[in-house]
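The chain below stands alone and is given in structure tokens; this is the form predicted on its own.
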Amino acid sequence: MSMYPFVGHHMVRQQLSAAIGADRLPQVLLVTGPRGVGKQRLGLWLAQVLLCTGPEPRPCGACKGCARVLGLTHPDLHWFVPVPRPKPGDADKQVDEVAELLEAVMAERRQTPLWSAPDGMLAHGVSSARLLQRQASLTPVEGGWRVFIIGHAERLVAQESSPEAANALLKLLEEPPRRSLFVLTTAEPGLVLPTIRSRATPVRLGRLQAREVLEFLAVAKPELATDRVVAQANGSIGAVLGSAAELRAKADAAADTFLDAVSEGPVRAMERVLRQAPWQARGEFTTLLDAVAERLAMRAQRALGPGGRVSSVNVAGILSGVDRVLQARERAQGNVNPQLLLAVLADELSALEAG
């Protein structure tokens, strides 16, 4: 799967395109701005421009070079993200392990080209710095430009117990190889090593316009393309995706807890019901009901094979349960106590399960 279209930041893109056309593009850029506005995506767009083999204006979006950049398969594109610390051992093996970890991340992004902020324990360590140096020392596979994107550059900790690696990295950024572009991105420029900041040309991205956020969501996440979600995004696509993922994970966990409680009997079900707030029947509560309905539908699917029923599970009861959940969701849009709704739904699901 290819990356989703790049939206916004047209003036910055025009300025960078002009710099490329005039052969004045700085080789080390530090792209800053709020979280989730497309800083790493700008790095991919620059890779498209430099590695495009089609006609002007570039990127053409149709040539083999553009397609391979957006498919994260171009041999002269190297995208670094924070990864776990490799196992202790031989330095070369650690570098190879980091390369494998990065390829796993890229493989995931080829399948799902949306990502959120990395776990707080991940970083660009010494082995990542050494891998970057190794790749930068090689000849471009296709004889043109090479593009290195370093996401979350504030986590670049090259001097961690290895001044040699730190010095080599700083020298690389101070004297980058010919026709090599390094795009470092961060939402926290103050945390980037001063020695790195001093070697980079700053590029600032602002927040996206509401119509740009809506344009992206209409393609990537149509279910989130609403005026309310766009207003909450405050110009950050990442904020929408992060909050949506967090809300959904919370709803999935709550749905599992509720269904487990129903299976364990009326006492446990009532304990769960009483933990439900007796107000705000919309929002998180309706998301919970959506997750319960989905869980029940998945149970029914698992119980059915291509040739018909392959399980003793009460499929008809499960499907009736889905219908009851959807009815509860519809009632939740009115002025109804969600505790009462959940109590009635627990009784109905329990009766269907027993049947």
Second form
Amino acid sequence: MSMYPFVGHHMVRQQLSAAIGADRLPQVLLVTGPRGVGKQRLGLWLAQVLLCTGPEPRPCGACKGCARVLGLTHPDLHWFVPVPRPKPGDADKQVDEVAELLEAVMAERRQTPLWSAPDGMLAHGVSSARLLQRQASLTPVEGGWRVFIIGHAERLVAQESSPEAANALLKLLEEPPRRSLFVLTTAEPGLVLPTIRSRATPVRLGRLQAREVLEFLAVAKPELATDRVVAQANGSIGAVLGSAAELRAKADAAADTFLDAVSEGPVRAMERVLRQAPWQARGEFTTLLDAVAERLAMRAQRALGPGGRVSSVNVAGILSGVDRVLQARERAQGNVNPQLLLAVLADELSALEAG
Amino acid sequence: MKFTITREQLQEGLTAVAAAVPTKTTLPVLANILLEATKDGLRLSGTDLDIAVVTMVPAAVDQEGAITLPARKLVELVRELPSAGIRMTTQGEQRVTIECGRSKFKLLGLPREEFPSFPQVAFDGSSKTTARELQKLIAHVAFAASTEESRPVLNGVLWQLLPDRMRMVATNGHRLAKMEIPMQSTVAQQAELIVPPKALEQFRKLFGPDDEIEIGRSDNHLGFRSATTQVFTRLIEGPYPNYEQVIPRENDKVATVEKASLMSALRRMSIVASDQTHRIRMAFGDGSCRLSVTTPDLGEAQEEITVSYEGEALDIGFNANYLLEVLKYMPTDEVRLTFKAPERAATVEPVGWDDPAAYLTLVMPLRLLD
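Form predicted together with its partner chain structure, per the form predicted on its own context:
Okay, now the whole complex, with that chain kicking things off.
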């Protein structure tokens, strides 16, 4: 699967395109702006422009170069994201390990081209700097440009243990090899090492317009493409991803599958129950129970409401179902096995549905 | 794609190409080998993006086409097949049937389009040499390249192609090796390339000493080509430091030593030397060299070996490992060491080498503390 279309930032794109056209694109860019507005995505877009082999205007979006940038398989595109610290040991092995960790992240992004902010402990460490340098010291694989995207540049940590790696990185940014572009991105430019900041040309991305967020969500997350979500997003796609709205939509979908499974009989119900992990009853599982209770309550409401066919639906049964779910929710706050809890609940609900 | 090939030929081709296939890969398709059936035979290609190997093996091709197949599985499979004709037929872009005797396999691959395109290297026939000449250069020089990442350019081996000779130089800043050989063959285009040692190692493995090698290059790549096999490599971005300025021209103190006795003495001394610096002291005087080492928390050692020495007496410190390393690659039994002063670079050269090549190594001294 390839990256979702890049939305917004037309002015910046125009300026950068013009700079590329005039062959005066600064080789080290520091892209700043609020979280989730497409800073790293701008890096990918620049990679696409530079590595596009199709006709003008670039990127054409159809050539092999564009396809491989968007599929994250272009050999001259190197995307660095913060990764866990490699195991202590031989420096070369650590660099290889970082390469593998990065590849695992890329493999994930090829599958689902959406990402959220990295965990607090992850960083660009010495080994990442070494890997970057190793890749930058060689000529391009395909003879064109080499593009290095370094996301969360504020996590390029000062390398007291290895001044060589830090100095080498600074030297690289100071005198980038010809036909190489370094796109550093950060939402917190104040935290980027001043030595790095001073070597980069700043590019500022603003918040997206509501219709641009909507446009993106319509393609990437249709279930979230509502005006309410967009209003809350405040011009940041990243704010939507991993937000309450997204978790909510996920729980709603899970509740629907659970209730459908219960109606489809014990075999289906147990199949669904077995997919529930037997640990961690709080958190996601509790949200699921909330969503199930709400769904049942909605059913009862519909049944009782004007035009509801009270006779054909067992409203009392549904309401005691809600009761059971709420009991289960209460138990879920204690030390219980959520899989068993869900199994009992499924059993009870199907009995109520039948009776 | 449809072709028939003997097991031996397929295996030979696969062995050459598999060397370039990375064990751990950043792009899934790189774990695969590209098979292309053409009217001239079967072309096999493998790459880790730094180095690419392409080889041609004879095959009876009924239908041209291409597919990529997982390298490791294909190599294992072909190794286990009986010695008979192997027939490969593709179904669509990603499936292939392999039949050999009474065995039949279906393998899943990846479409040809996903395989990276190969560098466009111009082989214009202007630069030719034999693998023997190049291998000699590699064997005597590549070891000296740096493995530290602080100066990437030193991780490579400098290869200069001049009208009548070629030269290779490698250094890590502490020791340097340089070899120059007159070219019997032709080089029309002068060039200065910084080549990753990994590529040179691959070259050494893949070509026989008598192979005629054609050298081709583009802006970013270097290519070697024999009749059947091609090796491409990315280069390291230059410029290479001006090494000429560190090669001493005025060393007036000359010692001629038997290599084996110097090496064994150095090995003995280095046991007692500091693990960090490997520093040993060499005191050259009339007809002898006294080696000694004192490590405060370990102990000390002395040894005297016979040398023929001309010049004033000299005390000089070295990292024993660097000296041993350059001595190891000296092609003659006797070597000549030259010095100027305790803080100036020393050179080590072969004595009486019956070869047109000129070989020189250089070792920086260590400061003696007392």
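None of the values given here were measured: they were computed from a predicted structure. C-alpha atoms forming the largest set that superposes within 1.5 Å between two forms make up the rigid core. Positions refer to the first chain, counted from 1.
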Next item on the list: Using a superposition on the rigid core, decide whether the Cα position of residue 260 changes by 2 angstroms or more between the two forms.
Entry: yes
Note to self: Rigid core aligned, does the Cα position of residue 225 differ by 2 Å or more between the two forms?
What the structure shows: no
Notebook entry, point to check: If we fit on the core, is the Cα of residue 339 displaced 2 Å or more between the two forms?
Noted result: yes
